[in-house]
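Shown here is one chain on its own, the form predicted on its own, set out as structure tokens.
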Amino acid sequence: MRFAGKAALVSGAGSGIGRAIAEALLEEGARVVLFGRTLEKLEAVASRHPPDRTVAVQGRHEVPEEAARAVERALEAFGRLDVLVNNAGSFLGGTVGETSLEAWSESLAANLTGPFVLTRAALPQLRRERRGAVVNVASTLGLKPIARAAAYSVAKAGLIMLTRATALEEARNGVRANAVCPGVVDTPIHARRASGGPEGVAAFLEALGKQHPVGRIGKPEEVASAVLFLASEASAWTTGAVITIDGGISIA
């Protein structure tokens, strides 16, 4: 119960990695604000836990008023905020030459501006106990781009630098900031990229797994384990770190 008595805010908590992180925090004693765009998904996660342990807040992290409301709900419900996990994001494919300015702006808003806006809103509360923790979910594509993922790769690289800037500036305030860089993880985003029904999705994920030296794609729970370490007192001397959780794909 590493998070007993603490409160966390997780963006993109309705599915995939964000849901796994929120569930893991709840299992270890935290109270959690579930923040995301689809209220039904957030409420489905909340329904699995006592009502005094979760709050579902619908909103977009790149909109300052909506990000501020999520932080306010943490204070109203729990009286504090100790952990922020910037997980929400979206993948948009395309080369530099074919990506429109609108698509470029959309990708940066979802994957970089959103974490900045939400972090900025949360910092005053994270500083209160001088033990605040920010964990950003970046990507191996922020370290090593692939073709046809220009905007996403650039945004995730920016998120890594945002992590380091936050760590440097907030150390004196008792707030740590770290990032994880997952490889391909079994989440709904990849199922939408495949065709041919369930069999096509399975074949697509198997092919992606073969690109990783360990021979498979990751599980959301495996990313959540690393996030919880970085958010916990077990990593009290760790800030500005960027940890790959990727089955070795970043060194392949």
Ligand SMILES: NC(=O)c1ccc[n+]([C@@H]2O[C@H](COP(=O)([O-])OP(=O)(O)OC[C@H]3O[C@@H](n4cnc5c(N)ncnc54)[C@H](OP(=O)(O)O)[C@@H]3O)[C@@H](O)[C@H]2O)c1
The other form holds:
Amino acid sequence: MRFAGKAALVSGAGSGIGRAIAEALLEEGARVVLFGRTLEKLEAVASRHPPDRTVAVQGRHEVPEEAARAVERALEAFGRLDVLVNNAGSFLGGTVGETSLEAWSESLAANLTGPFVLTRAALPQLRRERRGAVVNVASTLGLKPIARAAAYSVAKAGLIMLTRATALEEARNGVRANAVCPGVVDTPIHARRASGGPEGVAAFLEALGKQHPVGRIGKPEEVASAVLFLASEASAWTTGAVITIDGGISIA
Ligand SMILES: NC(=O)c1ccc[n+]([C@@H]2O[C@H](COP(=O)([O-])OP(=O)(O)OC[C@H]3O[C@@H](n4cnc5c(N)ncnc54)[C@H](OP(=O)(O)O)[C@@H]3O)[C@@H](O)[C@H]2O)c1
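Structure of the form predicted in complex with the ligand, please, following the form predicted on its own?
Starting with the chain above, the whole complex follows.
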């Protein structure tokens, strides 16, 4: 129960990695604001837990008023905020040459501006206890690009630098900031990356798994366990760290 008495806000908590992070925090005693675009998904997660332990808040993290509302709901419901997990994001394929300005802006909003806006909104509360933690979910593509994922890779590289800037500026305020860089993880984010319906996607992911030295793609829970370490007191002297959780793909 590493998070007993603590309150966390997880963006993109309705599916995939974010849901696994929220569930793991709840299992370890935290109360959690589940923030994301689709209320039904957030409520489905909330319904599995006592009502006083979760709050579902619909919104887009890149919209300042909506991000601020998620932080306000944490204070109203739990009276505090100790942990912010900037997990929400979306994948956009496309080369530099073929990416429209609109798609570029959307990818930066979803993967970089959102975490910036939500972090800015949460910092005053995270500083209050002088033991605040921000964990950003970046990507191995933020460290090393692949072809046809330009806007996503650039946004995730920016998120890694946002992590370091936050860590540097907030260390004396008692707030740590760290990032995880997952390799390919089995979540709905890949649903449109292959043709042939669910079977086509499964075959695509299996092929991607073989590119990882451990021979398979990751599970959301395997990312969540690293996020919980970075959010917990077990990592009290760790800030500005960027940790790959990737079955070895970044060294392949
Ligand atoms: N899966 C992978 O292979 C992988 C690898 C590396 C990094 N990541 C990163 O891991 C994070 C979680 O992704 P996932 O794989 O778990 O995908 P996912 O299941 O699609 O989850 C993404 C979540 O983010 C939410 N979201 C997207 N844009 C948002 C916005 N503008 N405002 C608020 N919420 C927003 C989505 O909400 P709705 O469902 O309501 O749209 C969804 O709940 C992302 O940042 C992703 O880039 C994933």
